[in-house]
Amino acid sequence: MKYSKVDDRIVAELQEIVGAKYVLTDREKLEPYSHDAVTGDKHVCYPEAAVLPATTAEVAAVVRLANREVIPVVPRGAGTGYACAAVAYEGGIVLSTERMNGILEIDDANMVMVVEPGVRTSEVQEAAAAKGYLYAGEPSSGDSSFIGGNVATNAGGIKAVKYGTTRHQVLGLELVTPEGEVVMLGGKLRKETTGYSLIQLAIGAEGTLGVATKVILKLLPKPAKVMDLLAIFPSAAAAIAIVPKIMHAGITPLCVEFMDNKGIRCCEEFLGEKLPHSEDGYYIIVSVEGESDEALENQCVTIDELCEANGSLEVLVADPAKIWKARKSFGEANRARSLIFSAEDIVVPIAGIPDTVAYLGELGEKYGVTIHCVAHAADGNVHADILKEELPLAAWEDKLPKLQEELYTFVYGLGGKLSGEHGIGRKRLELMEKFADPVELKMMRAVKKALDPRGIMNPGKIFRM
C-alpha cells in the first residue's frame, strides 16, 4: 500500500483540528510514541506526527483527514501492550487518547459507567468501588493501562475465570470508523440481538477497525467478602493439578493464578522482599468471594483440604497487598533481569496447562534460555517470558523464532492459540499467518477491506492485506 506523508500542509490541518500544542512532530517528543512495552530496537518506529485529540469530534476530524489523504492512523492508549499494536511501522499519525480521560457518568439505575478511552483501569475500579460497585476487568497492567487499550486487545486479567474478559464488561462502544464516521454500538443494554454484533467485532480488533471514543462498562454489586489463599507446592505439575479439583468441588473462584519457581525468585529479587518458600515453591493463588464469613470459611476449608491431599507444602491466608504486588510485578521483574525478552501469551484448553508448562521447560533447556511462567490457571492462559539475558543479539534473533515455531506447533496441537489477551499486533503477525486457519484469515481480511477500504487504520497489524 502506498501511503502519503505527513507534510507541512497536513500538520497545519491537524493543528487546526486539535490545536498546535497537541500536534507533536519533534523527534524527542515523538520518542514515547515510538514503541510499546515490547523490548528491542527493531520494535521501535517513529511516527511522523503524534496527535492528541480531546473529543470524539476531534478524533473523527483527524481520521477523516487521514482517510482523505491516505495516511496511516495508529490508535494508542497507554502504550503498555506486548504486541507492538500501537507502533507506527508505516509512519503516519499516532492518535493518542491520553487527553480523553474522563469518567463521564456512573448510572446507578442501569448499573453502568460511561468513560472515555484514556481512563486508567485502576481509576475505573476505584470509582466503581467508591459507589459500592465492582468493575470486574482487572489486567495485571491495570495501574497503567487505559480502558481503550483493554477494549482494543480484549484484555483478560486475573478475574476472567469468574467474570470473563473485557468484552464481557463492555455494553456499549462509541466508535470512530476508518472513514471518520461516528457510531454507537450497543448501549446501556444487558442483551441484544439486532443484526450482527458489531460491538464484539470492534472489541479485540486492536484499533484496525476504528477508534473507541466512549465505553459503557457493566458494573456489578461489590462482593461482601473476599479472601486470598496462597497454596505452595513442590512442583509445577502438583500446583497446576489442583486447579480442576478446586473447580470440580463446586467452587467458582474469583481467580486462580500460577507462578513458577523461577518467576517467584525473579519477583522476590526485583521487589527486595522475601516470599514464602521461594527456594523451592510453586504458587497457586486463589481468591474466593462470599456473602458471609461462614460462606467464605467453607470455601477456604475445602480448598485447604484439597491442597493438603494433593501434596501442598503449605496453604496460607495471603496478605493481598503483598501477594498481588508480587504477581503483578512479573513483567517488570523480568525486564529488570533482561532488558530484551519475549512475552508469550499462550492460551490452551485448561487441561493442557500442565503439558504446556512442562514443554516450556524443555524448550528452555534445549535452546539455553531462561523462561519464566505465570498463568491464569483456570482459563488456560499461560504467560511465558523468554529472557535474552547475556545471549548475544545474533544468537537471540536466531534462536527465538525457532523456539516459537516449536512452541506454537505444540500449542496448536493441543487446540490452543497464539494469544489469550495481549493480541497479535505486529509482533505475532508472521506467527498468525503461519498458524491461523487460512479461511479464518480470509474472513478477517474481507471485514477489514469492507470497513477500511483505504487501509489507513492501524495497517500491518494482526495480518497483512
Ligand SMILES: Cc1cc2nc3c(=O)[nH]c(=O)nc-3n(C[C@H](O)[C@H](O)[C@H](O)COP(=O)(O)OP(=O)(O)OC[C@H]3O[C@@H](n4cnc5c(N)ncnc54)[C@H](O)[C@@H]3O)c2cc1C
Given for the second form:
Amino acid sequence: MKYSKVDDRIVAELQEIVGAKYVLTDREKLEPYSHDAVTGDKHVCYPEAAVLPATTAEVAAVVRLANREVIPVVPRGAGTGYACAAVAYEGGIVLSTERMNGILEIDDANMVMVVEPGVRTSEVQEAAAAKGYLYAGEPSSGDSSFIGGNVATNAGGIKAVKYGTTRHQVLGLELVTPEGEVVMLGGKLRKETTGYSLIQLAIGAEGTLGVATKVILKLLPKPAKVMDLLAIFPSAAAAIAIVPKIMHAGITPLCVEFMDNKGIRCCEEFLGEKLPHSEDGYYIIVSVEGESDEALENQCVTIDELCEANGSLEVLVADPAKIWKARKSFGEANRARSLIFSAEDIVVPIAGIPDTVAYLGELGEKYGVTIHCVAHAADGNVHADILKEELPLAAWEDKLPKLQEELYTFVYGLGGKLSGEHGIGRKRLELMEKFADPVELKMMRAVKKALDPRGIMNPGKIFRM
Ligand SMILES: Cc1cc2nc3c(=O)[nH]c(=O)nc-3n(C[C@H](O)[C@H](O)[C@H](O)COP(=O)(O)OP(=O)(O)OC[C@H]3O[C@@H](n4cnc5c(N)ncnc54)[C@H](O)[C@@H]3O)c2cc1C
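Would you mind giving the form predicted together with this ligand, to go alongside the form predicted alone above?
First the chain shown before, then all remaining chains and molecules of the complex.
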C-alpha cells in the first residue's frame, strides 16, 4: 500500500483539529512514541507526527483526514505493549489517547464504569475499589498501561482464571471506525444477541479496526477477603503437576502462577531482596477469595494438603506486597539482565504446560541461551523470556528465529497458539503468517478489508494485506 506523507498541509489541518500544541513533529518529542516495551534498535521507528486528541469528535476528525489522504493512523495507549503494535512502521500518525483520561461515570444501578481509553488500569481498579466494587482486569503492567490498550490487546493477567481476560470485563465500546465514523458497540448490557458481536471483534484487534474512545466496564462486588499462598516445589514438573489438582478440588482460584527457579533468582537479584527458597525452589502462587475467614481457610487447607501430598518443600501464606512485587518484576528483571530479550507469550491447552516448560529448557540448552519462564499456569499461558545476554547481535538474530520456529512447531503440535495475551503486532507477524490456519487468516483479511478499505488503521500489524 502506498501511503501519503504527513506534509505541512496535513500538519496544519491536524493542528486545526486538536490545537497546535497537540501535534508533535520534533524528533525529540516523538521519541516516546517511537517504540513500545520491546527493546532493541530494530524495533524503534519514529512516526511522522504524534497527535494527542482530547475528545471522540477530535479522534474522528483526525481519522477522517487520514482516511481521505491515505495516511496510516496508529492508536496508542501507554506503550507498554510487548508486540511492537503501537509503533508506526509504515509511517504516518501515532494517535495517542493520553489526554482522554477521564473516568466519566460510575453507574451504581447498572454496576458499570464508563471511562475514556487513556485512563490507567490501576486508576480504574482504585476508582472501583473506592466505591466498594472490583474491576477484575489486572495485567501486571496495570500501574502503567491504559484501559484502551488493555481492550485492544485483550489483556489478561493475574485474575484471569476466575474472571477472564479484558474482553470479559467490557460491556460497551465506543469506536471510531477506520473511515472516521463513531459507533457504540454493546452498551450497559449484560447480554446481547443482536447481530454479529462486533464488540468482541474489536477487542483484541490491536487497533487495526478502529480507535476505542470510550469503554463501558463491568463492575463486580468487591470480595471480602483475599489470600495468597506460596507453594514451593523442588522441580518445575512437581510445581506444575499441582495445577490441575487445585483446579479439580472444587476451588476457583483467582490465579495460579508459576515461576521457574532461574526466573526467581533473576527477580531476587533485580529487587535486591531475598526470596524464599531461591536457591532450589519453583513457585506456585495461588490467590483465593472468600466472604469470610472460614471460607478462605477451608480453601487454603485444601491447597496446603494437596501441595504437601505432591512433595512441596514449603507452603507459606505469602506477604502479598512482596510476592506480587517479585512476580510483577519478571519482565523488568530480565530486561536488567539483558537489554535485548524476546518475550514469548505461548498459550497451550493447560495440560500442555509441563511439556512446554520442559521443551523450553531443552531449546535453551540446544541454542545456548538463557530462558526464564513464568506462567499463568491455570490458563495455559507461558511467558518465556529468551535472553540475548552477551551473545553477539548477529548470532542472536540468526538463532532466535530458528529457536522460535522449533518452539512454535511444538506449541502448534500441542494445539497451542502464538499469543495468550500480548498480541501479534509487528513482532510476531511472520510467525503468524507461518503458523496461523490459512483460512483463519483469509477471514481476518476479509474483515480488515471490509472495515478499513484504505488500509489506514494500524497497518502492517497482525498480518499483511
Ligand atoms: C512489565 C510488563 C508487564 C506486563 N504484564 C502483562 C500482563 O500481565 N498481561 C497482559 O495481557 N499484558 C501484559 N503486558 C503487556 C502490555 O502491558 C499490555 O498489552 C497492555 O494491555 C498494553 O496497554 P498499553 O496502554 O500500554 O497499550 P499500547 O502498548 O500503547 O498499545 C497496545 C496495542 O493497543 C492498541 N491501542 C492502544 N490504545 C488503543 C485505543 N484506544 N484504541 C484502539 N487501539 C488501541 C495499539 O495500537 C496497540 O496495538 C505487560 C507489559 C509489561 C512491560
